[in-house]
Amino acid sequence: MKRAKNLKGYSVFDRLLVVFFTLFALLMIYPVYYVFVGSFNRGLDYISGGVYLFPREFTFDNYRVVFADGGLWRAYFITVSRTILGTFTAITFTSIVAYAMSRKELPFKKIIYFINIFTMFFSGGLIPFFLLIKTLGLYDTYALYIVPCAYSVYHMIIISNFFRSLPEELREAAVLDGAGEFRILFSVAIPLSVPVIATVSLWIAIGHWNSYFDAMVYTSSEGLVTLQFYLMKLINSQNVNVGAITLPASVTENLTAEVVTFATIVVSILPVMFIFPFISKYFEKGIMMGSIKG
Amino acid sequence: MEKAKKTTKKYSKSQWALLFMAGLGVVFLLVFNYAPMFGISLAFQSGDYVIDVRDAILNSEFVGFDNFKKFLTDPEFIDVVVNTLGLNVLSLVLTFPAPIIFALCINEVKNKRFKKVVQTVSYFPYFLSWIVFGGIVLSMLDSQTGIVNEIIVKLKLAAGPVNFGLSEYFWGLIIVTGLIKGVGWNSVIYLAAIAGIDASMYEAAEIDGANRWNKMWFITLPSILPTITVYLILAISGLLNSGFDQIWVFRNQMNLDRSEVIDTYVYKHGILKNQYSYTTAIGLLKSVIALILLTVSNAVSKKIAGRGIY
């Protein structure tokens, strides 16, 4: 106890914290590491258990199967395209509304604000929304992934709070130059709000990347299956989808659904893993900005 | 002519532009949030199994509260309500304090770099979908190949491998996985609040001879209390909202009696079996109760802590 205290002013409590948080960090990382290891292991060998730290019988076969899976790539394409298009649409639309809501001189501001806030506390529920989607003709269309996600009150409030904190003089200068409100938004307000715009965009993008509920409920055709929905069906079916390619018998005999699913999972999270280290600090910043209003 | 000019003069050109911009949002909400509220009338009609929506709303008979009665007398009703409330209350009690404790502890770590790394790593699971995260967890729990069962057997914690797919483990699975996936991310908001605390308060406390615990207990915690209150009120109003994505991943044929919650029940009977009126009624019941919970918890918070969210 005493000796511990002498060590560079680190108390026992400090050291316990370090040990605890090291274990904690490992726990956060391990599930992904686990699936990574499994994805490089031969299927038949994996069944006997014990593949936890390194692949025991190393192979690329699982990935050969995954790369030849046409359904997966189609789902990948749907998800990548909806993420890009959906994020762009939503951030543009939401910023426009947020800008108007950040201005004091907006007429009927109180009523408009109430119309927005009320939707956060009360909704018609799943079924009326489902029936609306059908009535609007959005059911089983690609637009379904973009249009209903184009606006979020919560994001609007966060962006709007940031716009409000921008110096008024910049706007006045733009007005003197004869700029209209749209000009001011796109050439003054948005360029000065890159951190919050980037953060909210990333939130929206992650939402698009990870969603499967909309695909499951509001679509029925194969061509609209998203990446996560595809994964879900794969995990539930427990079948190996060898599909288009012909593999030598020595390979197919060794394949199992589980390790192929692992490889598919790895392929599906690679983009998130690569981008994550660069974007995590933005996420944090964004939450802090959103919390200013308290 | 004169009059018409006057009314257009009432607002400047830029105000009209702003009104148009804000109006876009209003139009969106009218279509996607307010229009479905008209569909609520279905809850009081006999519109089950009707394919055409307009037909269902305009032409089906009004049946009063029959749909609500049907739900209350359904044999599954008790299970569904117990699961929804039990699961959500338990996870509120167990997982709500976790990010607060996490934030307070990580704030005590002296090595800035280590702190940063742990924090960043802790967000990671949040960015994986429930399909991916849940799928991996299920593999880790597998009775033959999973590491968790290997540890259980090696340490002789149980007689043999545990089948985590059974009913009795379902709530535990939901709470523990929810905790792991969300604790880091949910702590960010509290860390932001901690970062905003005036440093001079700590300095003053140090001069008065306060130690670490005193500072945490008498400065940090009270300073983030407003943030905690806001999130607690929101969590309470969401007590009937289950994480559909999460539950859908972990449920199976063996644990249905513990995994069926209101949201999955509505999905099953409404979307899959076309009982539109019946499930609209259940959805309405849920929305109303959520609104009541919000109002009550906000009022209680205003009375006790002197502040609410509106």
The other form holds:
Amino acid sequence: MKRAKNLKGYSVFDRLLVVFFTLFALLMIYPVYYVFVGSFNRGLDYISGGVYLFPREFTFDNYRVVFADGGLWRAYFITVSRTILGTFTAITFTSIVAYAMSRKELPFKKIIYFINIFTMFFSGGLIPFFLLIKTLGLYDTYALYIVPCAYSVYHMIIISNFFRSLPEELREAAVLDGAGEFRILFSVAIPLSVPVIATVSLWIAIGHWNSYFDAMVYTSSEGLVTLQFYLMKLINSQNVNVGAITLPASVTENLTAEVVTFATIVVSILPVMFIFPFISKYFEKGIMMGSIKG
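Based on the form predicted in complex with the partner chain presented above, generate the structure block for the form predicted alone.
Next comes a single chain, given without company.
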């Protein structure tokens, strides 16, 4: 029996799904909106509560403090630079390994593949890794953010599956033209794999952008603090850092650590919010083609 349709051609179940996912989306969006609203409210007024949808006492003072904080911008630079350099390094090195693993003629391929898979399920743990970082001379250095993240087995599997799905005739034509393996990789394979490369690159970039644990455990220098680690310390702090800016007493009296932290969070997420829409279109195509082909 046909389901009862409303005037717009949707069943009752379809309408319930729309309501459910609309409420779910609002639940995901509201925490970000709540932080955004709080970042524009005066601190002492915010403490009294009741600020949910709009700032009750609107002010830019919280952002004035954030923009004057030299430690924040230093952490911002570290995070932005590690995100760009780390993503480029990781996607380049992982793509090279993925291309090699996608070739049937690779010697000892099964053994290499087994070793890679083994590392996905077993690791030495935090203390052995810490000792390894110290032994390699990476402790408290900028290279700590790049070298350990230069390769991912999971990303390699996705990219290699995509490479394996490319027409073999293209590689044969390139070989006839005298192209070597690196030339084939960078001139043929990667240009034809933009969806999966963009998808994996975004995963890597978000991982670098959100990282704080490596800065917390493997560094001791203030000059290597990442944005998320700086933000975590700010959230746990009960003091307001007014930086180098001179503010009237009436302004500083209204500042609280909570609203300044909200403003810092907003500043920290803006780059991701602006970049994500331009790359998100590759998600579905890149993930599907990189996972089901093989």
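For clarity, a rigid core is taken as the largest C-alpha set superposing within 1.5 Å between two forms. Positions refer to the first chain, counted from 1. It should be emphasised that the depicted structure is a prediction, and the values quoted were computed from it without experimental measurement.
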After superposition on the rigid core, what is the displacement of the C-alpha atom of residue 15 between these two forms, in Å?
2.4
